[in-house]
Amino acid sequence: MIPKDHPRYKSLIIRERLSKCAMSGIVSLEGLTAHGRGEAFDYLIGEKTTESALIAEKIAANLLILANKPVISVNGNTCALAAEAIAELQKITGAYVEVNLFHRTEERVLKISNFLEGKGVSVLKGNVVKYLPLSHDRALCFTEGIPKADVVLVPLEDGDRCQALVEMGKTVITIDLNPLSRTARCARLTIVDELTRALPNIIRYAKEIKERNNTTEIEEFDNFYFLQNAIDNMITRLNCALD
């Protein structure tokens, strides 16, 4: 039992959840390493959603609602951390949900799909094609998903796939705590925030947009601003820590 008054309570609960999902085969062991790397960057931004991240999350909500065919791409870590939020976001935006894995086996795809469905997510199934020009299994996509998408939300993404999607004309939204990663730098819109904080914010904004029926065409935005702001916040916090 992890006591709720523990200063690292939320972090420890997330680690526990990932550990259990790794033992069940939903999360790869490599995925645990990736989570630890992200958590280190979360320390640097103060484990909170910054003002610039909130702006990015509002833009993301609008992009998903305005999309003709939005797709949410889910890997093992995203499934373990945010299945319920994915279900809610899908319900609001009408997005398709596609399981896409680097360490891919049909057994693991099935486990993740079943887990998501148990949380209320409608998961794409059917034919899979090698759609992206990549030499690994993240090239594989369900024919009714990413190949037909105009907007793709890819949390916790591999940089090469993000770059390939952008080059194929997709509007890629990513959630990535590392503003220096290739994913963060390649995406059309980068949300520098922790997944379980970012998704509820996107959901909240999406609900507001739908309730008020006030979707508007997205004005031009510079993704560099969100990356630079995150880096500036980290530098400021590090400087303060040394004072």
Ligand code: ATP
Contents of the next structure:
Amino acid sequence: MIPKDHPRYKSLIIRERLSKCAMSGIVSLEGLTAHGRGEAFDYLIGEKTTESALIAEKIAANLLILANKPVISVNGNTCALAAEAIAELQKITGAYVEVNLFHRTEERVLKISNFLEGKGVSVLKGNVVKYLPLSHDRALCFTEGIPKADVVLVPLEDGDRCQALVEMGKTVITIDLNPLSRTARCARLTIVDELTRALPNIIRYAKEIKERNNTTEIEEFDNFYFLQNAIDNMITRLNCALD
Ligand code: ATP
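Switch from the form predicted alone to the form predicted in complex with ligand ATP and give that structure.
Let's see the whole complex now, leading with the same chain.
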């Protein structure tokens, strides 16, 4: 039982959820260590959404709404942390959702798909093809998903898959607390924010855009601005850590 007034309540609840999902096979043990890396960067950024991340979240909402065929790629950690939010984002944007795993077994894909469906997500099923030029199972895509997508949201992604998607001409949006990761540096748009903070913001913006029917052309943006801004924020916090 985690007391609500614990200063690290949210972080502890998330850890508890991840370990339960690791025990049920949704999250891999490696996924737990990836979460630890994310937590470390979140500490550095102050465990809150920065102004620049919020701008990136608004652009992401616009990109997803304007897309002809948006796809959200979900792995074990994303499923465990944000299945409900993925369902909501899918409803607003009409995005296809496909499960993509590094540690892939058919049993795990099924388990994650069932979990997502239980939270209201409509999950792509059917044939998979080795679509991406990668030597591991993250190359596999559902034929009706990523191969036909123009905009792909890949939260908590691997650098090599992100790069392969970019090279195939996809507009790749990622959510990654590490502004130095290969993924963060090669995506078209990187949201340097924690997944469970970022998704509700994207959903809110997507709703606003749809309600006002005011999708506008996406203004030019430079992803390096978002990365540099996140790094600058971390440096500032590190410099005054003992003040
Ligand atoms: P790359 O190959 O892009 O350099 P990596 O090897 O760091 O990335 P992984 O180990 O797969 O990639 O980790 C995924 C990334 O997700 C990490 O950079 C981590 O900081 C980030 N991350 C983990 N948990 C979260 C979270 N809850 N919200 C946002 N980002 C997260």
